[in-house]
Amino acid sequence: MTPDLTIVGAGLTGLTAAIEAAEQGRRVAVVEAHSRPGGRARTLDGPYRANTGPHAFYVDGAWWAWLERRGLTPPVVAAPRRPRLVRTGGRLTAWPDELGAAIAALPAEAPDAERFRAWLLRHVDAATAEAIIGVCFVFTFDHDPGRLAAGFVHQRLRRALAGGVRYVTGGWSTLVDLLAARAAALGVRTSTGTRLPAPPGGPAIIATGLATARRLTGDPSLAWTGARAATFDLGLRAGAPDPGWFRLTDLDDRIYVARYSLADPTLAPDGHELVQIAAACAPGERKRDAEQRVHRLLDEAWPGWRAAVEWRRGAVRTDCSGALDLPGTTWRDRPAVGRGDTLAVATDQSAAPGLLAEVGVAAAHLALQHIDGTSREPGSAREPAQPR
């Protein structure tokens, strides 16, 4: 087969774009760098299946109806009806009755051109407006949302607090697995370890990171503010004392902690389990300093942990959680999709909209659009090819 469209990346951004544009009846060809689909929303293998992209599912997004229309939804589970704790103002609490109260009372919209923090202080008290924004961290992964524009993340707030939030049994790729199976079945040709050092010839989608394409097309202008948070994954044995919640988050320091293995135990063995963390980092802040932070709070909130703990693995990520929009700045000013007549960039930090990875798949459908030379929204129904 010689495809008519080569999709740089197998992610959730280019699996999609392969389905739609194999439904579309092109012949699709998807390269991907790692040796296996999945991209930043890959599981491990185990015995401790922690996910090494995103963690939660948005159910009320387009991409989920995207998913719906055509059977591919993964098996998804709420969070376990548990307590969750809060650190807010040094001590650690349940969450606070009255910061929901002031999150809901919040004006409906927000204006793009202002600071976040300086918005909220027109509303409610300092004290106040600094809990919100270390809620604001937990979909940010930003060290300071306060920094960033009111409208960006007061939109997020509001869907992050909406109830639309899931997780995906048997960890993302689960819902990899479904998307390349699909694909597979509708005559997409896949090529893993495969690394390319320019953009293929002729029609091409990069559906990789924003800095991955701007090294194969050596474009300086794919560049967007991103994020820079550690995360830390812990595999606990059989007899860890159970502190009694599900969700642990640092309102004063940033840090975000699930017992992911509560909502969903096929991710840790038996009588163990797993627990997945994300702490920001300032600028110049190491891997070490926010790892100290995070056993400070473990200690306070999860008397015992040290002793459980059998695995663990930790890491360093910049710009792997997608764009964060400064004042002044929409999604609208993030780098263009279409670089040419025949090429388009398909990222989480593309000009698109929607929630974290929900941008890359809206990027994917406009990517499309540029290749066709069409005009449709984002997400909009098609009635999809049947698999061959």
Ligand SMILES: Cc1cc2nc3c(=O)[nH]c(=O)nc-3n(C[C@H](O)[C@H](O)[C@H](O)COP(=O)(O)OP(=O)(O)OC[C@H]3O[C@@H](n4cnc5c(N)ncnc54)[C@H](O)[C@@H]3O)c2cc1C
Second form
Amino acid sequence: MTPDLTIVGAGLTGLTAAIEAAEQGRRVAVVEAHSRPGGRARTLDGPYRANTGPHAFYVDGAWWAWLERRGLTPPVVAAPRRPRLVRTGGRLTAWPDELGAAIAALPAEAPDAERFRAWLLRHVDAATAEAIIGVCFVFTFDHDPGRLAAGFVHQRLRRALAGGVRYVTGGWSTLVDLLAARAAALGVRTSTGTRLPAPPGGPAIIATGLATARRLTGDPSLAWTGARAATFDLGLRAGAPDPGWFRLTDLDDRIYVARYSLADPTLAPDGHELVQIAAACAPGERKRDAEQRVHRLLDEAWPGWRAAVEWRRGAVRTDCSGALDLPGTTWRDRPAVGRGDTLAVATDQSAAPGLLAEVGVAAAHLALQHIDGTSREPGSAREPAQPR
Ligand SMILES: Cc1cc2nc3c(=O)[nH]c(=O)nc-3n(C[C@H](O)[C@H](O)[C@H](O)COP(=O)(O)OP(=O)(O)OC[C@H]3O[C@@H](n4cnc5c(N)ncnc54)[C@H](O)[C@@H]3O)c2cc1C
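Now show the form predicted together with this ligand, given that the preceding structure was the form predicted on its own.
Let us now look at the entire complex, which starts with that chain.
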């Protein structure tokens, strides 16, 4: 088969583009550097099946609807009905109802031109503003969501609290496997273990991260703001003490801890626990210092956790969790998907709507429109994606 479209990268974005292009009758080749598809959305083989990137699937979004239309939705579970613990003002407490009420009472819209913190301070007192900013770390991964565009953060806050968050049973590899199998069934040819040094000739979609796309194309304009966060995964042996909560959010110190195997027991051996943690890293903060902050929090909120640890890993991740829009910018200002007549760059930091991984998927739809010559603005793809 001679492909008429090459897609570089078999993460969620590349696989989505491959399926949609093949459905449209294109002969698609996917080239993937890793030995397996999935990109950041892989799940470790075990015994602790940690997700290496995403956890939360927002089932109220356009991507879920796209999967539903194709019979590709993975099995999902909601968070278990367990208390949610927060640390705020230096004190551990149950999720404060007054914080939820303050968020609910915020105006329905927030401006893109203003910083989130400045906008909040016009509506709530300073302590409440900082607590809300702490909540927003969970889905921005930023050390200071208060510095970001109010419109950007506020829209995500509404989504995060709307009740649409689910966890993919068996980890996100379950979804990746479904997408890869559908792509193969549609005739998409995937070559794994092949790292391209430059964009391929002919019509192509680069669906790597934005930084890799910048290196591949040599185009310095492929750059956008992202977060820096440390992630720590813990495997706890059977019989670990139960602190009672499922989620723990440190609003002061921007740390999020979830005992994911309580929601999905397949993620850990029988009776064991998988705990995954994200901690904001200010510029220059070292992994060791972030880890010490996490350990101090766990010591306070989970007596006895240390003695139960039998597996751990951790890393600092830069620009890995999607786009962040600074004041005065929106998703429309990010690097355009269309990069010339036959090249598109579709990433989770591209000019496409949505939240977290949804951005890459929306960019995949735009990339195909661009390649098909149907994007509304010649040479770029700046209108919202209309997934089919
Ligand atoms: C800690 C963390 C938590 C997150 N949490 C969430 C969440 O809860 N919900 C959510 O929706 N999103 C979340 N995200 C974001 C989500 O993981 C990403 O948006 C999404 O996985 C990006 O998919 P992608 O296909 O665009 O990119 P990637 O997953 O990075 O895929 C790119 C692929 O391209 C390949 N590649 C790179 N260079 C080359 C080359 N030269 N040749 C060939 N192949 C190449 C890579 O190997 C990779 O497989 C999180 C991310 C992180 C890091």
